[in-house]
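One chain follows as structure tokens, the form predicted alone.
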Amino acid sequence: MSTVTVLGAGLTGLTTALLLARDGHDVTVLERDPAPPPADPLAWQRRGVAQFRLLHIMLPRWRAVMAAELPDVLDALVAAGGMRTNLLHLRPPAATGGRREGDERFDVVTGRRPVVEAAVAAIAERAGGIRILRGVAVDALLADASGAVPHVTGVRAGGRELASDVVVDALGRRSPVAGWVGALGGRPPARERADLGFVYYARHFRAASGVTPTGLDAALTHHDSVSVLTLPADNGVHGVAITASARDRELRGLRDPACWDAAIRLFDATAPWLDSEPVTGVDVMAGIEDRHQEYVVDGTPVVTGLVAVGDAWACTNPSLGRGASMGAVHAQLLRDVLAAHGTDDADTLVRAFADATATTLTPYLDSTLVFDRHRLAEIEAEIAGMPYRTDDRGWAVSTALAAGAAVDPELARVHTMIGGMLATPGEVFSDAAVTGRVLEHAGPPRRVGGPTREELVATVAGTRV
């Protein structure tokens, strides 16, 4: 087997390192901050993870994949208070028709960023096979320049050189490894990268009753220029959010704690989340950027013995919760690329996760860019009061389903399968009965539940310090 060097022990790091360790190869995770997982997670300090402190769901993809993977991983998580919940089933019965067979594959066991990254660190610290150093700073990879293009051979931190077969870049949404692929001298790799243009202000409460609110609304749902996010965490506690335009200044005032529990208390099905006891003020995050970068260009590498996984890869609107899903997708399908391939053609591996990224994950992410781009745009036209307009029948059907799921059972569970990144819109719409189902419910976005626009620049503007 292989020496596997892992660059970042946050989630997808730490799975990556798992999943390896367990099929044999011999794993060391190299990681900047230099504290482990205090007792309470929730003191622990990651500076390089900006969205530690922001609301996180582990959807059904990710918990079906440690299930399948790392079931020690739920156990731990589950023992360290994550909520075990049903993610079509946070909407109300009246949308769901009640529960039903098959369901299950929509259950969840989440929680907060810190308390899921530590229960992954824990298991990870007494797995065989890996060796975690905290507190190692990697600056530069080793390469091998005499092929036709750079062979990474490991790499450089704190003056000392670590030798590996393959290198693994899971240093999320930050990663300054393609600049350092660049450094070798061989071609770039392609890089795509733009602001994404939301901004997130959220809070966390703990619930009285210890009971996380269900069946009011689906996880995510929008409004007349803004989006919301109420989503279950760990021991009582979840997590509420309303999501806008960074250009919209009439909103700025969300800052304010007062001013943003007066604006969220606007929209019927979120009210009752807030019945509970804040333990956060309001964390904004904005700056976030679509970015998405391959090591293999026109069909070739520009580099070998390295690989990027999950953010590092590709990252954007963390409002769909796909992050750590596509991390955990992204570890299972390296460890399966070096169990057919090895290291000894380093070409041919990379080549390899390359196919493999680009069949099982890419529709994912095209699917999310498309999202992003379109509510945005949405989003800037209901501040200006116009309708938004768009040649694209993709955004027409995403747009129907999204109301016959408020409506119709079938359409519920639909529209649960594509969140929940159990399937993607290309192989749902690829079934013509379903289509056709959906395109009933197709016309203007039907903004129920909530204020409009007008109400909320108002409630906003009258609360603000």
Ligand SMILES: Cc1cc2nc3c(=O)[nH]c(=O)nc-3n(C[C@H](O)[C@H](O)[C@H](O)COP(=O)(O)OP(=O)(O)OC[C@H]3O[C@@H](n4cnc5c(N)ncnc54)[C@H](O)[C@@H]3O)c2cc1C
Given for the second form:
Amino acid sequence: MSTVTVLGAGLTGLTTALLLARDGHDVTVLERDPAPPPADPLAWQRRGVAQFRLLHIMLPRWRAVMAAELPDVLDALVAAGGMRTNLLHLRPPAATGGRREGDERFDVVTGRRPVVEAAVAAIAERAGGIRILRGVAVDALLADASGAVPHVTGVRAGGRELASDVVVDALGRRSPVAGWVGALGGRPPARERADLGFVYYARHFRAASGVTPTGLDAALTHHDSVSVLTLPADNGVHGVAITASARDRELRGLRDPACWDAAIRLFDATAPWLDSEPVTGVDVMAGIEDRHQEYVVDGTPVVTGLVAVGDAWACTNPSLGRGASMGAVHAQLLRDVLAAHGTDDADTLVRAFADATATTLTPYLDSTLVFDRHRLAEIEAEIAGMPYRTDDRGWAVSTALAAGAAVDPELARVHTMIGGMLATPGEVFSDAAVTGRVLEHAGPPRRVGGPTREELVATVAGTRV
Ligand SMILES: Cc1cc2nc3c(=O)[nH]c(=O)nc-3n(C[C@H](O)[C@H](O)[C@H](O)COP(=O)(O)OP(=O)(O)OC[C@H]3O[C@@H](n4cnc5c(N)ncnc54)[C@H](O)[C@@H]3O)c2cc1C
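Having gone through the form predicted alone, I am curious about the other one (the form predicted together with the named molecule); can you provide its structure?
Full assembly next; the chain just shown is listed first.
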């Protein structure tokens, strides 16, 4: 068994640490934020995770990984007030045709991000084989750079050096590690980086009845120049967010609660979600980058002794809610690759992990990027008052699926397979019968129950302080 240093005690870092420790590895986790989870997770100060207060849903794929690997995390989340519910059956019964055999694959356990992360952290804190050192900032890699490919042997953190067989970068979307690798003198990692240009305006509410509303076509609905996200959370609390283009100056007033409230009430299906007590102001996040890096370039590692997982490997616009699921699957892949290859052959380890990532996760990353780029272009076209046109047949199929899912229970399930990260669009649409059924709904995007762009802008302008 090996010594492993995991950088970052976020959702992915802790999940990775748990899976590796349970496989017998000796794991140390280094986390810059000093505070362990307090008794009230909502009081937790997590400066290292900018999106800590924003809406999060843990998809069916995340629940499935946890149920298979770390059921105690799900138990801890439920004990902390997390809700067991079903992503498909958040839709109205008319759209789902009621419960059917197999629908349990869409089960989820929901919770606000601090509540979910505190549940994972509580299990990790008491697990054997893991040392979590908080208040420790990693600032450099230790490496043997004498060979053709630099080999990472550990890290430097707060003036001390920590050696290990493998270093796992789980430092999240702003991880500096690829830059440190570039400075080791070998070939640079492959890196892509772009600001996707979305902004989130989010609030949480507590339903007076204690019963979380349901009944939208899906948790994420698209309306002209904005999308609306409605998510159950924990302890009777739910969240509602509007996502828009960060360049959309006319909607910037949405950061004001009165303005946000007036705007969201224009969406018929969303309004019932507001008949509740707000428990937050409007949390805003922009500057959300799409970042992706690879340590195997043109088939050859540029570094060994180091792998990146979760957001440190790739992160995108989060409106599809895939980040935690991607991180959990990545943790499983690393555990399996380490079990198969160990750490003695450093080159094989890095290659095998890159192969596993490319096979299992890259298709989800690619489909998320395609969605993001089309949706942002569609929003920009709506703002300019033009219909969005593209030659990409994939976008036409995806738009048709969203329309079909609102009226055809079979397609609601297909849509939730993709939305729940249980299948990629490529896997689903390789079935010609499914594609044929979806294309019966082809046409302009279905926009129901929302304001026109003019009404939305006028409402924001009229209530802006
Ligand atoms: C607005 C928004 C909404 C989102 N909604 C969803 C959603 O609904 N569902 C979903 O699954 N995902 C969602 N995501 C994505 C999700 O938040 C991320 O995928 C997830 O946080 C990734 O976890 P991670 O552990 O890889 O990284 P992080 O959570 O970013 O953790 C990185 C850790 O590294 C620590 N760190 C940083 N630098 C150092 C250093 N030098 N030394 C030591 N420690 C350091 C940080 O303090 C932090 O604890 C959303 C993201 C955003 C931006």
